[in-house]
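Take a look at this single chain, the form predicted alone, given in C-alpha coordinates.
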Amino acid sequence: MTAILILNGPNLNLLGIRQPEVYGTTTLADIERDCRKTARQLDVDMDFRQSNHEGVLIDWIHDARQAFDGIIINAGAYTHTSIAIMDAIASVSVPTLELHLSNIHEREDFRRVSFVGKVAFDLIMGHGAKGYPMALERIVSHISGKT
(Lines of atoms letter the chains of each structure in order from A and count residues from 1; the text may use other names and numbers.)
(Lines give C-alpha, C1' and ligand atoms only; values in the text may rest on other atoms or scores of the structure.)
Protein backbone atom coordinates (compact mmCIF):
# COMPACT_ATOMS: atom_id res chain seq x y z
CA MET A 1 0.00 0.00 0.00
CA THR A 2 1.23 3.49 -0.84
CA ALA A 3 2.36 5.49 2.21
CA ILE A 4 2.46 9.29 2.27
CA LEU A 5 4.10 11.52 4.88
CA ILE A 6 2.58 14.98 5.33
CA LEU A 7 4.90 17.41 7.09
CA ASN A 8 3.93 20.81 8.46
CA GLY A 9 6.48 23.37 9.55
CA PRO A 10 6.62 26.23 12.03
CA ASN A 11 3.52 28.06 13.22
CA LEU A 12 1.12 25.80 11.36
CA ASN A 13 0.03 24.48 14.75
CA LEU A 14 -1.59 27.92 15.17
CA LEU A 15 -3.83 27.64 12.12
CA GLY A 16 -7.32 28.88 12.86
CA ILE A 17 -6.06 31.69 15.08
CA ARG A 18 -2.95 32.88 13.22
CA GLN A 19 -3.66 35.56 10.61
CA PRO A 20 -7.07 34.20 9.59
CA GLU A 21 -7.24 36.82 6.83
CA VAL A 22 -4.30 35.02 5.17
CA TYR A 23 -4.62 31.40 6.32
CA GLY A 24 -8.34 31.06 7.09
CA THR A 25 -10.01 29.71 10.21
CA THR A 26 -9.51 26.00 9.58
CA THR A 27 -7.29 24.39 12.21
CA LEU A 28 -4.47 21.94 11.57
CA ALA A 29 -6.60 19.27 13.28
CA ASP A 30 -9.39 19.99 10.77
CA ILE A 31 -6.91 19.64 7.91
CA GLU A 32 -5.59 16.37 9.29
CA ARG A 33 -9.14 15.01 9.56
CA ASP A 34 -9.82 15.93 5.92
CA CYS A 35 -6.53 14.37 4.83
CA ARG A 36 -7.33 11.12 6.64
CA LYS A 37 -10.69 10.99 4.86
CA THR A 38 -9.01 11.55 1.48
CA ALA A 39 -6.33 8.96 2.28
CA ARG A 40 -9.02 6.37 3.02
CA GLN A 41 -10.75 7.19 -0.27
CA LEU A 42 -7.44 6.80 -2.11
CA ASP A 43 -6.60 3.63 -0.16
CA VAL A 44 -3.25 4.97 1.04
CA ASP A 45 -1.55 5.06 4.42
CA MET A 46 -0.83 8.54 5.67
CA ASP A 47 1.15 10.03 8.53
CA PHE A 48 0.53 13.67 9.45
CA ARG A 49 3.10 15.60 11.50
CA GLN A 50 3.94 19.15 12.57
CA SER A 51 7.03 20.66 14.15
CA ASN A 52 8.34 24.13 14.80
CA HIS A 53 11.89 22.76 14.74
CA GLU A 54 13.94 22.55 11.56
CA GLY A 55 16.06 19.63 12.73
CA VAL A 56 13.00 17.55 13.59
CA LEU A 57 11.59 18.12 10.10
CA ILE A 58 14.94 17.11 8.61
CA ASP A 59 15.05 13.93 10.71
CA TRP A 60 11.54 13.02 9.54
CA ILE A 61 12.56 13.61 5.92
CA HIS A 62 15.60 11.36 6.38
CA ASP A 63 13.46 8.64 7.99
CA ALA A 64 10.92 8.86 5.14
CA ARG A 65 13.20 7.02 2.74
CA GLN A 66 12.68 3.87 4.81
CA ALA A 67 8.90 4.05 5.25
CA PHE A 68 7.16 6.35 2.75
CA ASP A 69 6.55 6.48 -0.98
CA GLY A 70 6.04 10.25 -1.03
CA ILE A 71 6.25 13.42 1.05
CA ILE A 72 3.94 16.41 1.06
CA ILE A 73 5.55 19.33 2.84
CA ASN A 74 4.24 22.69 3.92
CA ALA A 75 7.50 23.92 5.35
CA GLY A 76 6.02 27.25 6.41
CA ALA A 77 8.67 29.95 6.72
CA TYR A 78 11.42 27.33 6.30
CA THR A 79 10.37 27.20 2.64
CA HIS A 80 12.10 30.53 2.14
CA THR A 81 15.13 30.04 4.38
CA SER A 82 16.14 26.40 4.78
CA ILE A 83 18.81 25.09 2.50
CA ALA A 84 19.09 22.23 5.01
CA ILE A 85 15.51 21.10 4.34
CA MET A 86 16.12 21.43 0.59
CA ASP A 87 19.26 19.28 0.91
CA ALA A 88 17.42 16.69 3.01
CA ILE A 89 14.68 16.33 0.40
CA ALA A 90 17.25 16.06 -2.38
CA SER A 91 19.19 13.45 -0.41
CA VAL A 92 16.38 10.96 0.22
CA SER A 93 15.06 10.59 -3.34
CA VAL A 94 11.44 10.36 -2.14
CA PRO A 95 9.03 12.21 -4.44
CA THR A 96 8.13 15.44 -2.64
CA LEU A 97 5.32 17.87 -3.30
CA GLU A 98 5.51 21.42 -1.95
CA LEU A 99 2.28 22.79 -0.46
CA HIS A 100 1.16 26.21 0.79
CA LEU A 101 -2.18 27.51 2.02
CA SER A 102 -1.62 30.95 0.50
CA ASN A 103 -0.22 31.91 -2.88
CA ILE A 104 3.40 32.66 -1.99
CA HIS A 105 3.93 34.36 -5.36
CA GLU A 106 1.41 37.04 -4.42
CA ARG A 107 2.86 37.79 -1.00
CA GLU A 108 5.92 39.64 0.29
CA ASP A 109 9.03 39.46 -1.89
CA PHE A 110 10.92 37.25 0.57
CA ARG A 111 8.10 34.65 0.46
CA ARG A 112 8.42 34.31 -3.30
CA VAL A 113 11.70 32.43 -2.93
CA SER A 114 11.29 28.70 -2.32
CA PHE A 115 14.23 26.45 -1.59
CA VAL A 116 11.83 23.51 -1.24
CA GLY A 117 10.53 24.19 -4.75
CA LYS A 118 13.99 23.58 -6.18
CA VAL A 119 13.71 19.88 -5.25
CA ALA A 120 9.95 19.23 -5.22
CA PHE A 121 8.28 17.68 -8.27
CA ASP A 122 5.22 19.94 -8.01
CA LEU A 123 3.64 22.82 -6.09
CA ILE A 124 0.10 23.36 -4.86
CA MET A 125 -0.60 26.76 -3.35
CA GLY A 126 -3.32 29.29 -2.81
CA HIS A 127 -6.17 26.84 -2.21
CA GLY A 128 -6.24 27.16 1.57
CA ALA A 129 -7.04 24.01 3.52
CA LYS A 130 -8.49 22.40 0.36
CA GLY A 131 -4.97 22.23 -1.01
CA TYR A 132 -4.08 19.37 1.32
CA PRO A 133 -6.51 16.80 -0.14
CA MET A 134 -5.57 18.10 -3.59
CA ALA A 135 -1.92 17.45 -2.76
CA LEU A 136 -2.70 13.89 -1.62
CA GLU A 137 -4.51 13.17 -4.87
CA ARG A 138 -1.66 14.70 -6.88
CA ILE A 139 1.15 12.81 -5.17
CA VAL A 140 -0.66 9.48 -5.35
CA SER A 141 -1.24 10.07 -9.06
CA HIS A 142 2.43 10.96 -9.52
CA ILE A 143 3.65 7.87 -7.64
CA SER A 144 1.33 5.57 -9.58
CA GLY A 145 2.61 7.04 -12.84
CA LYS A 146 -0.77 8.37 -13.94
CA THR A 147 0.55 11.89 -14.58
Ligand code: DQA
The other form holds:
Amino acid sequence: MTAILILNGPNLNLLGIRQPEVYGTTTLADIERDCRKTARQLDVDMDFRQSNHEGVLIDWIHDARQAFDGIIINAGAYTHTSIAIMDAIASVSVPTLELHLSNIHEREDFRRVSFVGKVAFDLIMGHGAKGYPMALERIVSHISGKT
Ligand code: DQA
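If the structure you just shared is the form predicted alone, then what does the corresponding form predicted together with the ligand look like?
Okay, now the whole complex, with that chain kicking things off.
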Protein backbone atom coordinates (compact mmCIF):
# COMPACT_ATOMS: atom_id res chain seq x y z
CA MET A 1 0.00 0.00 0.00
CA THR A 2 1.23 3.52 -0.79
CA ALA A 3 2.56 5.26 2.33
CA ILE A 4 2.79 9.03 2.73
CA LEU A 5 4.71 10.91 5.41
CA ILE A 6 3.29 14.33 6.36
CA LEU A 7 5.83 16.50 8.18
CA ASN A 8 5.13 19.73 10.02
CA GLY A 9 7.85 22.10 11.17
CA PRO A 10 8.24 24.71 13.89
CA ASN A 11 5.30 26.50 15.52
CA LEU A 12 2.69 24.47 13.64
CA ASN A 13 1.84 22.73 16.93
CA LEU A 14 0.29 26.09 17.89
CA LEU A 15 -2.17 26.19 14.98
CA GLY A 16 -5.57 27.33 16.18
CA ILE A 17 -4.14 29.94 18.52
CA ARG A 18 -1.17 31.13 16.46
CA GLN A 19 -1.93 34.27 14.38
CA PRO A 20 -5.45 33.05 13.46
CA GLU A 21 -5.80 35.98 11.03
CA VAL A 22 -3.00 34.39 8.97
CA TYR A 23 -3.31 30.66 9.67
CA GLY A 24 -6.98 30.20 10.64
CA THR A 25 -8.47 28.56 13.72
CA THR A 26 -8.13 24.90 12.76
CA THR A 27 -5.75 23.01 15.05
CA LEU A 28 -3.06 20.59 13.91
CA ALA A 29 -5.06 17.76 15.54
CA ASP A 30 -8.09 18.75 13.40
CA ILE A 31 -5.88 18.75 10.31
CA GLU A 32 -4.49 15.33 11.16
CA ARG A 33 -8.04 13.99 11.55
CA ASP A 34 -9.00 15.38 8.11
CA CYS A 35 -5.88 13.87 6.57
CA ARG A 36 -6.65 10.46 8.08
CA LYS A 37 -10.13 10.60 6.55
CA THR A 38 -8.71 11.52 3.13
CA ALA A 39 -6.01 8.84 3.41
CA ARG A 40 -8.71 6.23 4.09
CA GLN A 41 -10.69 7.41 1.05
CA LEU A 42 -7.56 7.24 -1.12
CA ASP A 43 -6.63 3.88 0.38
CA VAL A 44 -3.14 4.98 1.46
CA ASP A 45 -1.19 4.71 4.71
CA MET A 46 -0.26 8.00 6.31
CA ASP A 47 2.02 9.12 9.11
CA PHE A 48 1.55 12.66 10.48
CA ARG A 49 4.35 14.28 12.53
CA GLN A 50 5.36 17.68 13.89
CA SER A 51 8.63 18.93 15.37
CA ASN A 52 10.08 22.29 16.30
CA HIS A 53 13.59 20.92 15.70
CA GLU A 54 15.41 20.98 12.40
CA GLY A 55 17.49 17.85 13.12
CA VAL A 56 14.41 15.82 14.05
CA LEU A 57 12.74 16.80 10.76
CA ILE A 58 15.92 15.76 8.92
CA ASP A 59 15.96 12.37 10.69
CA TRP A 60 12.33 11.84 9.71
CA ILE A 61 13.09 12.73 6.07
CA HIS A 62 15.85 10.09 6.17
CA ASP A 63 13.32 7.55 7.56
CA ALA A 64 11.19 8.12 4.47
CA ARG A 65 13.85 6.46 2.29
CA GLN A 66 12.92 3.03 3.65
CA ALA A 67 9.31 3.37 4.62
CA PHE A 68 7.42 5.96 2.55
CA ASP A 69 6.52 6.56 -1.10
CA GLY A 70 6.08 10.32 -0.74
CA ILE A 71 6.61 13.23 1.63
CA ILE A 72 4.36 16.23 2.18
CA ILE A 73 6.23 18.89 4.12
CA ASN A 74 5.14 22.14 5.68
CA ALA A 75 8.56 23.12 6.99
CA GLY A 76 7.29 26.36 8.55
CA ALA A 77 10.01 29.00 8.75
CA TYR A 78 12.70 26.38 7.96
CA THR A 79 11.33 26.55 4.42
CA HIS A 80 13.08 29.88 4.01
CA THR A 81 16.34 29.10 5.85
CA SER A 82 17.22 25.42 5.86
CA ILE A 83 19.68 24.23 3.27
CA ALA A 84 20.02 21.14 5.51
CA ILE A 85 16.34 20.20 5.02
CA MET A 86 16.69 20.83 1.27
CA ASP A 87 19.75 18.56 1.17
CA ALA A 88 17.94 15.86 3.18
CA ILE A 89 15.04 15.84 0.70
CA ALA A 90 17.47 15.72 -2.25
CA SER A 91 19.37 12.86 -0.57
CA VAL A 92 16.45 10.48 -0.16
CA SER A 93 14.94 10.65 -3.66
CA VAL A 94 11.39 10.38 -2.34
CA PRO A 95 8.89 12.59 -4.22
CA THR A 96 8.22 15.59 -2.00
CA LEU A 97 5.42 18.14 -2.07
CA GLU A 98 5.87 21.56 -0.45
CA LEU A 99 2.84 22.74 1.51
CA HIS A 100 1.89 25.99 3.28
CA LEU A 101 -1.32 27.22 4.83
CA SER A 102 -0.67 30.81 3.77
CA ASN A 103 0.38 32.15 0.37
CA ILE A 104 4.10 32.70 0.98
CA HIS A 105 4.39 34.67 -2.27
CA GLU A 106 2.03 37.35 -1.00
CA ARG A 107 3.62 38.00 2.37
CA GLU A 108 6.99 39.42 3.47
CA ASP A 109 9.80 39.27 0.90
CA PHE A 110 11.83 36.84 3.02
CA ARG A 111 9.05 34.25 2.71
CA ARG A 112 9.35 34.23 -1.09
CA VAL A 113 12.60 32.29 -0.83
CA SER A 114 11.98 28.56 -0.44
CA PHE A 115 14.81 26.06 -0.18
CA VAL A 116 12.25 23.25 0.06
CA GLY A 117 10.78 24.44 -3.23
CA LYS A 118 14.09 23.78 -5.00
CA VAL A 119 13.69 20.03 -4.46
CA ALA A 120 9.89 19.59 -4.29
CA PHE A 121 7.92 18.42 -7.34
CA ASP A 122 5.02 20.78 -6.58
CA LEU A 123 3.73 23.45 -4.20
CA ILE A 124 0.32 23.87 -2.58
CA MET A 125 -0.20 27.08 -0.62
CA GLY A 126 -2.82 29.63 0.34
CA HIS A 127 -5.67 27.16 0.98
CA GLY A 128 -5.35 27.11 4.78
CA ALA A 129 -6.07 23.78 6.47
CA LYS A 130 -7.84 22.48 3.33
CA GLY A 131 -4.46 22.42 1.61
CA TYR A 132 -3.51 19.28 3.57
CA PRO A 133 -6.10 16.90 2.09
CA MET A 134 -5.52 18.59 -1.28
CA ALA A 135 -1.80 17.82 -0.93
CA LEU A 136 -2.58 14.16 -0.15
CA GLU A 137 -4.69 13.86 -3.29
CA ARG A 138 -2.00 15.59 -5.36
CA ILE A 139 0.89 13.42 -4.15
CA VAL A 140 -1.06 10.17 -4.53
CA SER A 141 -1.96 11.11 -8.08
CA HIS A 142 1.70 12.05 -8.75
CA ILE A 143 2.97 8.73 -7.36
CA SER A 144 0.43 6.71 -9.31
CA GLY A 145 1.67 8.48 -12.45
CA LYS A 146 -1.58 10.27 -13.23
CA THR A 147 -0.14 13.80 -12.92
C1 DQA B 1 3.97 28.54 6.80
C2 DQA B 1 4.57 29.80 6.18
C3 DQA B 1 5.93 30.09 6.76
O4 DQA B 1 6.47 31.28 6.19
C5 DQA B 1 5.82 30.31 8.26
O6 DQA B 1 7.10 30.52 8.82
C7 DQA B 1 5.11 29.19 8.94
C8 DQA B 1 3.91 28.63 8.32
C9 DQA B 1 2.53 28.29 6.31
O10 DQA B 1 2.06 27.17 6.47
O11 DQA B 1 1.88 29.20 5.79
O12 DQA B 1 5.48 28.77 10.03
O13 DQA B 1 4.76 27.43 6.43
